[in-house]
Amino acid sequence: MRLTEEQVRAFREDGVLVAEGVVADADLAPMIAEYEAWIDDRARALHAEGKIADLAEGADFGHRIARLYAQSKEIANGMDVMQLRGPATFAFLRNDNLLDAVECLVGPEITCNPIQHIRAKPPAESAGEGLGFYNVPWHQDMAVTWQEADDSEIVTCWLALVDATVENGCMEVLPGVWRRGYLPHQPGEGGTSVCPEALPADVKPRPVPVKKGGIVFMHRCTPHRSTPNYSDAARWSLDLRYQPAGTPTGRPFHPEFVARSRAHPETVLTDHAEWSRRWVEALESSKGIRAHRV
C-alpha cells in the first residue's frame, strides 16, 4: 500500500506516522502460521520436559502463547527472526504492500536492515510491570546502531500482528523530537535508554495504537518506549528497519540484503537458504561484539 502525500508530510514533520491497513491478513497469514506451528512444537517439547502442564490447544494466536508463557518463560526462547529464520518470515520481509509504503519514505532502492525482531509481549501479570525486553524505556533507534549509520535514512517499521492498544501495551512516542538529533543514552534496566536529563520536558508522550496489519513508521531519532500489557493476551509485533540501498546499516557484523531494486532487480535476495546461512555465520562470528553504541 502506497502512502499518500499527506502521510509522507506527516512523517517528515513528526518523525512518526501511524498507517493503518498497510498489509492484509492474507499477507500476514503464512508468517503467523509459521509461528503457530513453531509454538506448538516448542510447547510440546516443554510439556515432555514437565515444564508445561496445559498446552492451551485451541487458544488463538495471542492467548495461547500468553497461557504458555505464564507456565514457562522458556516458551519464547529462540523465536526471534534471526533465530527461527522461517521461510515465510523471510518472504514477508519483501512483501509488496509493505515495501510499497517503505518506498514512499526511502526511495525505490531498498535494503532490509539486519535489526529485525518479533515480539509476543506477554501480559504484565506473568511478565511483570518493570522494564525489560518487553517494556523498554525511552530510546532512539539510532542509539542501537554504530555511528557509521548516523547519516543513513533508516526507517523503523513497527508492524502490529494483532491489534496494539493502550491496554495491551502499544508504544508511546515523542513526536517532533527527531529534529533535536541524537540524545545522550545510557545502558540500564530494560536496555539502552535516553539519559533522564536529556528527555525533553516540553513534549507530551503520544500513545500510538494501531490495528493488525497497520504500521507505526518512525524516524531513527524519534524517542519511543513500550508500556506494560494489561490484557490477558500477548501483543504480537514485528519490528523491522529499511533504508536506501548502499548506505551503512549500523550493524556491519549482521547480514543486510536488498529487498527491492527498481534499477537492478537481479540484486534482490530471494533465496531463503542463503539468507539463513548468512545469519548462522554472522551470529557465530559476531559473538562478543557490542551492538549498541553505549
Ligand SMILES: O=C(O)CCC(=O)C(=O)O
The other form holds:
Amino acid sequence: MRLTEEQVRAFREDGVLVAEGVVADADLAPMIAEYEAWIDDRARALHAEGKIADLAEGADFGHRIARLYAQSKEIANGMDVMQLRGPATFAFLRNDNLLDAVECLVGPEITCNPIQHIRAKPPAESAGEGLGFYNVPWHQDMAVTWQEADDSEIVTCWLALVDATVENGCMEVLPGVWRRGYLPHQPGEGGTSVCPEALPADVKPRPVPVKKGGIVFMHRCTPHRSTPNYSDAARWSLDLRYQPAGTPTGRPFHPEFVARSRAHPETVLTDHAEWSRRWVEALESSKGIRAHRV
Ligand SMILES: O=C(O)CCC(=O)C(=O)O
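Okay, that's the form predicted alone, but what's the structure of the form predicted in complex with the named molecule?
Below is the whole assembly, all chains and molecules, this chain first.
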C-alpha cells in the first residue's frame, strides 16, 4: 500500500506514523503458518522432554504461544527471524504492499537492514514486567547501530501480526523528538536505554496501538519503548528496518540485502538459501562483536 502525501508529511513532521492496513491478512498468512508449524514442532519436542504438559492445540496464534510459554519459556528459543530463517518470512521481507509503503519514505532503491526481529510478547503473568526484549526501555534505534549509519535514512517498520493495543503492550513513542538528534544512551540489563537525564520531560509519551497488518513507522531518532502485556494472549509483531540501498546499515557484520530496486532489479536478493547461508555464517563470525554503540 502506498502512503498518502499527508501520511508522508506526518512522518517527516513527527518522526512517527501509524498506518493501518498496509499489508493484508493474505500477505501475512504464509509467514504466520510457518511460525505456527514451527511452534507446533517445538511444543511437541518440549512435551516429549516433559517440559510441557498441555500442547494447547486448537488455540489461536496469540493464545497458543502464551499458554505454552507459561509452561516453558524455552518455547521461544530460536524463534527470531535470523534464527528460524523461514522461507515465507524471507519472502515477506520483500512483500510488495510493505515495500510500496516503505518506498514512499526511503525511495525506490531499498536495502533491508539486518536488524529484524519477531516478538511474541507473552502476558506479564508469565513474562513479568521487567525491562528486556519484550518490555523494551526508552531508546532510539540509532543507539543500536554503529556510528557508521548515523546519516543513513533507516526507517523502522513495526508491524502488528495481531492487533496491538495499550492492554497487550503496543509501542509508545515521543513524537517530534527526532529533531533533537541522538540522545545519550546507557547499557543495562533491560537493554540499551536513553540516559534518564537525557529523556525529554516536555514531551508526553504517545501510545501507538495498531491493528494487525498495520505499521508504526519510526525515524531512527524517535525514542520508543513498549510496556507489559496485560492480556491473556501474546502480542505478536515484526520489527524491520529499511533504508536507501548503498548506505551503511550500522551492522556491517550482519547480512543486509537489496529488497527492491527499480534501477537494478537484478540486484534484489530472492534466493532464500543464500540469505540463510549468509546469516548462518554471520552469526558465527560476529560472535563477541558489540552491536550497540554503548
Ligand atoms: O516490539 C517491541 O516491544 C520493541 C520493538 C522495538 O524496540 C523496536 O522495534 O525498535
